[in-house]
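Just the one chain here, the form predicted on its own, laid out as structure tokens.
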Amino acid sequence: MKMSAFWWDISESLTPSGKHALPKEVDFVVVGGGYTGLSAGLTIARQGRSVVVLDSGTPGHGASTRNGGICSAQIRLSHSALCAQYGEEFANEVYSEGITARLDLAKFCEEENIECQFQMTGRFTGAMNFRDYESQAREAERLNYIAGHKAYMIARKDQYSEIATDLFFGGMVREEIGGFHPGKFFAGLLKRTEEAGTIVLSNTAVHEVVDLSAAGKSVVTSKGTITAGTVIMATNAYTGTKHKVGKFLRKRLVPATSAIIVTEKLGTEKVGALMPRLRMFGNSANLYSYFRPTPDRDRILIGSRSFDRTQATGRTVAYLKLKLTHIFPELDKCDVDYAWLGNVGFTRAQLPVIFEHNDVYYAAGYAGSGTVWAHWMGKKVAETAMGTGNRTSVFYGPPPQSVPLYDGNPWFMPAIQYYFAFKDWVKIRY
């Protein structure tokens, strides 16, 4: 078993060219070299501005190539919950922007010739009990009033047409959702970003951003200081706790660790028998699980909570394997070939955000759906910082609320996970 991401085993390059040193002065500095940072850098460079993307480690080796590759632009709060909190107009705008962001990602891959096995498969979300099924049915009805959505219910008696399991009480299909290969997408995005003239640097930690007033910002890094007109923070759930530069964001963003395993090769026939429509999958549990066929459709990937913070241990792997066999009992004896962890970032509102504070721009808070949102928000935060674009994101606004008694170390996450696990235990039994 490899304790590394399945997506890293590709022939395409996942590392920057290394042709450039740290420049002395640029129009824009982007901090963070994942989907958000590279998308921002690409957008800026194509407007003829000079831009450098700085990553404290290897660009893309955070959430961008550690995710499950499900392209959903999922919003944690249901449409009905958003309506209750913010009103129907805002809820409709949020879910509409999700459609726009997904279409933009698909268009980007096609136009830029990024071969990342983007497949518009649809997603089936299994209901853990009949009450969840009824709630899903009401949600599907709401979503279908918003252009671009196509949601419908699959009754329990018919669910073998979607997935060969008796675990669920039916579920909801959303046809506008798909999946891709995160590593291949990152490799293609990195190549296009560098081709556009963006300088992308690895192992360049940003320690501090000093205001130079009319002269812009002085960005202090581990490799020297650079003067920039504008700074964009694109670190999301990998902001860390070491440096002053991330302090404002990390008080407002909670990193949660998700774990993923990938099975041995099962063969396309076996995977097709278990997942006849080869969709993306999820469930209605509080401790959400997501699963899918890998892009070559010969293995199965499943992700959920993690017991670990830095590297998957046997306990986490066993937990995910148990999740898998609850869905597919016949996979009880199959081997696990890959296991890894990755962070996802949550704001208190559980919504993505674009905001500005002290003349620094931020994009963050994708709540586990960054395959779509990170690319989109990187583009939108760049447009916002440049003052271009014909429409700002619905997520652009004031900074998110800070989390009380918190400075980047999510000490309370184990208690929250045990609480959700208890709620799921109750849900399954009653």
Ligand SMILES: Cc1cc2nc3c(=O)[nH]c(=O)nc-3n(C[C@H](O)[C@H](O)[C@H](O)COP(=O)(O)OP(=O)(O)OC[C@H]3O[C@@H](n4cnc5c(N)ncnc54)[C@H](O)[C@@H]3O)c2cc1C
Given for the second form:
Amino acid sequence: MKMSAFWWDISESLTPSGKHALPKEVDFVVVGGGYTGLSAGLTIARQGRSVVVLDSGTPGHGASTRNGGICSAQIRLSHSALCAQYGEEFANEVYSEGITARLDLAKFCEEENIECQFQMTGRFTGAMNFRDYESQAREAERLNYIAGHKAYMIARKDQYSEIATDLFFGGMVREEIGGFHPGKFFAGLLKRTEEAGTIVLSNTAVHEVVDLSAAGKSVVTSKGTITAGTVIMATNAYTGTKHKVGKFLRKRLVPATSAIIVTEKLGTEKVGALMPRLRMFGNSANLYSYFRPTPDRDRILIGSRSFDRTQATGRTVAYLKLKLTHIFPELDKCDVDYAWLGNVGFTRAQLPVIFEHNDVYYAAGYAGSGTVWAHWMGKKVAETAMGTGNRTSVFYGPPPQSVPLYDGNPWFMPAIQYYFAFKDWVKIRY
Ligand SMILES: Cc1cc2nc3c(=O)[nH]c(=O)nc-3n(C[C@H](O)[C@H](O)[C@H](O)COP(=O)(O)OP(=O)(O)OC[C@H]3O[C@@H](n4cnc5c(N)ncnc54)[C@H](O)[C@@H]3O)c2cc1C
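Show the form predicted together with the ligand, please, because up to now only the form predicted on its own has appeared in this conversation.
Every component of the complex follows; first up is the chain already shown.
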């Protein structure tokens, strides 16, 4: 078994060209080289401005090449919960922007010839009990009022047309959701970003940004200092506690770990028999699982919250394998070929954010659903920082609230996970 991401085993290059050194002065410095940072870099370079994207490690080796590749633009809060908290207009705008962002990603892949096996497969979300089924049905009805949504319910007696399991009490299909190969998408995005003139550098940690007022900003990095007109932070759930530059964001963004396993090759026939429509999948548990066929339809990938923090261990593998066999008992004996984990970032409101603080711009907080959002928000934060674009995002606003008693070390996460695990135990039984 490899304790590394399945998506890294590709022939496309996942690393920058390495042709450039740190420049002395640029219009924009983007901190973080995941989907957000590259998308921002690409948008800026195409406006003819000079831009450098700096990553403390290998760009993309944060969450952007470790994810499940489900392209949902999911919002953690349901439409009804958003309505109750913020009003219907805001809820509609949020869900509409999800549709726009997803279409924008599909258009980007097509127009730029990014061969990442992007497909609008639809997603089936299994209900863990009858109450969840009923609330999914109400949510589907609400979503269908917002242009672009195609949600409908599959009753339990019909669910074998979607998935060969008896675990769920039926579920909701959303046709407008899809999936891609995260590594191939990253490789394509990186190529286009560098071609546009963006300098992308690995192993260049940004320590601090010092404001020189009219003269711009002095960006202190592990490879020297660079002067920039504007700085964009795209460090998301990898902001960490090490560098001064992350101080403001880390009090407002909680990283949670998510882990994934990929089975041995099962054969396309077997995968097709278990998942006849080859969709993306999820369930309604509090510690929900996400799963899917791999793009070659030969294996199954499943992910969920992780109880390990830095590296997937046998415990994580056993936990995810158990989740897999709850869904497909016949996979009890199958081997696991890959296991890994990564960080996802949550704001207190569980909504993505774009904001400005002390003249530094930020985009973050996709709550585990950043394949669509990070690409979109990278573009939107760049347009906001440049003052271009017709319309900023609905997520542009004041900085998110800080989290009480928290400064970047999420000491409370294990307690929250055990609480949710207990709620799921109750959910399945009652
Ligand atoms: C296991 C897992 C499964 C997921 N599954 C899905 C899914 O199926 N669907 C979905 O939509 N989303 C999913 N996500 C979420 C999605 O991958 C992320 O939301 C998205 O990739 C975030 O991109 P990003 O560019 O904002 O951040 P990242 O890709 O995490 O990039 C941040 C970068 O910042 C760099 N950095 C940090 N500090 C500094 C510094 N001081 N100086 C320089 N660089 C710095 C880091 O090295 C890192 O490369 C998943 C995430 C994980 C971990």
